[in-house]
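Given next, in structure tokens, is a single chain: the form predicted alone.
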Amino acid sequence: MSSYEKTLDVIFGRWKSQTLYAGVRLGIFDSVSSDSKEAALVAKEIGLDDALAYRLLRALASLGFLKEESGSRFSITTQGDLMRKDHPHTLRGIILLEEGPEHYQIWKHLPKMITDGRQNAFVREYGHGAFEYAERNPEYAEVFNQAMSSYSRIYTQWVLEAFDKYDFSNIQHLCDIGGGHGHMLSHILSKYPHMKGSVLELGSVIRNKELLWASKMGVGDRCQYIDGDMFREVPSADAHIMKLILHDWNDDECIKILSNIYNGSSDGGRVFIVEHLVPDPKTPHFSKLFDMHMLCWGSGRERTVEEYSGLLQKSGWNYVQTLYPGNGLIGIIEGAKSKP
């Protein structure tokens, strides 16, 4: 592909994501099956315009995500089951969010924010921070905890991944800050069976205990809910563990986050900080595109080793050293409370 090529694709890459966002927002993928069906009957199905239905499936099979046959029959695509709510590892929470209104509005702030100097365009667009935003607004609470599922589903596996030669032997609590509904606590608990674990969440997300992966995977006897707010108390642990958590915050806010971890630790303690870590300068990387995502949702922003390392240091730990999985994707940062 040729670089102007490759700028069109570029500019051009939000019809796209907007093209599937309608798919999915409509129920498309839940309406096509991998046996072929008219463009007429889906749109029958759902309540669409039958013409408008037609150019909006023909888009989508464009975009590999639905296969178009003859006579205007269309039938979903492996990369399309990806959309469907009954996957097991459905992507459909996370285009949900990122393509939803509250997502799509907030960039338009991204020029006047970097000429300010000043970032967070969701209390710009919303006159609340996303948090505060989604209490007030259970739609959009909805959409963002369907999409943490997401990307917790695919998160766990390249944990476990960088996680696969740690030595846990000396860990016999682990507690997961912000880990939702513990997926990923859940299945490094199913890992290492002599460990107990424990989630420290917000009551409004752990209320529903149907939603809660501990009992799911058989691990309810060694893991609790624990009702909590970071920024006040952390339980005490062999180990905590943060899941894209400080990416969220600024620095002085992260090194309240880790100095109440270091407060709640016993000497040899651990913590373990998950992110997408900011590679070198030449190298290309998610990191720096989703740190423009986050100077846009909140006061956080995506940090290099090296930064990371610093807020440690500055909330009292030590740094040890950094595991990948094999994609490089993300990083896990071990800190120790003591020199290793």
Ligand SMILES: C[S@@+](CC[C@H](N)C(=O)[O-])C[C@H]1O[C@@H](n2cnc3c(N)ncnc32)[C@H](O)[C@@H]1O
Contents of the next structure:
Amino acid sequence: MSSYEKTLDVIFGRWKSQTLYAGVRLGIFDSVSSDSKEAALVAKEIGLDDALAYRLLRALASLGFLKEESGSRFSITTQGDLMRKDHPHTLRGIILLEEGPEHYQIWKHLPKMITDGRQNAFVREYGHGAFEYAERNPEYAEVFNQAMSSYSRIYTQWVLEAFDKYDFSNIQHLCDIGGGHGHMLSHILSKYPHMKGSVLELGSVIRNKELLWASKMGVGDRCQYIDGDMFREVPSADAHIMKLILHDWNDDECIKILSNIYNGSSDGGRVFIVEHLVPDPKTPHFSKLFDMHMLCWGSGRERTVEEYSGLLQKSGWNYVQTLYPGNGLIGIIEGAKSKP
Ligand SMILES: C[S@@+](CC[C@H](N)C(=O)[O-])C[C@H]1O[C@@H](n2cnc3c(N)ncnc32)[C@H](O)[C@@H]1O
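Could you output the structure for the form predicted together with the ligand, given that the previous block was the form predicted alone?
Time for the whole complex; same chain goes first.
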């Protein structure tokens, strides 16, 4: 791509993701299948205006999510399949959250926040931080929690890959702090049958038992869900893991969480921090873009290994190592309670 094409691609990036959002929101990908179907029939099935639905389907085809054939007929592509509700690695939850109304609104505060140095877009727009807003808006909370499971469908594989050579024999009890519906922990328990686990979460997130992964994954007898607050106290365990937690919070808040984990660990205890790790200045990386989202969403940020290592040290932990999956999109930082 030329510089012009690359730049235009960025300029029109939101048009693409909003087009995809509309398709997912309206249920297009659960109506169109691999056998081609007339646009008018899709529109009728899911209650859309014929003419406008055709234009949306055509745009989705132009982006590669559908295939348009003559006679206004459409079929789904491999890319479109990833937007279906029933795809095992569906990305549907992610688009519904990241292009949904709340996350769309908060980005508009980015230039002003950078001018005045106050990182609080959610508060500017809605009067509360994101987690408080979720407590008051069940619809956002549902979309948010589904999106976390949707992200996990990709990230859990990377975590398992990064841990592939790790010796878990001394870890009998692993606690996932802010573990959502338990997707990652259930997969870890499934791979390492000697372990039991617990998920520490806000009560509102784990209330609906049908959404929890442990029983769906057949590890319900080894996995406990605990309603609690990581800023107050964490359950004791041989090791604690956190995926995409510390990037939600500022340094002081991270030190509070890491110190609480330290207090809940026995000597030799471990902590695993799973995050997008910012690489050296010369390397373009998804973490540098995700950092803009964190700037808009809450008080957090993406950090380098050195920055996480500094937070560990300030909370009493010793940095041990960083493990990466092959694609390097995330990393797992290991800390130990005593000298490694
Ligand atoms: C960005 S999500 C990550 C969820 C999960 N670790 C994952 O990767 O899918 C942050 C999680 O932290 C949980 N959380 C927020 N505040 C918390 C608190 N004070 N104590 C425990 N969990 C909390 C949220 O409910 C949410 O599930």
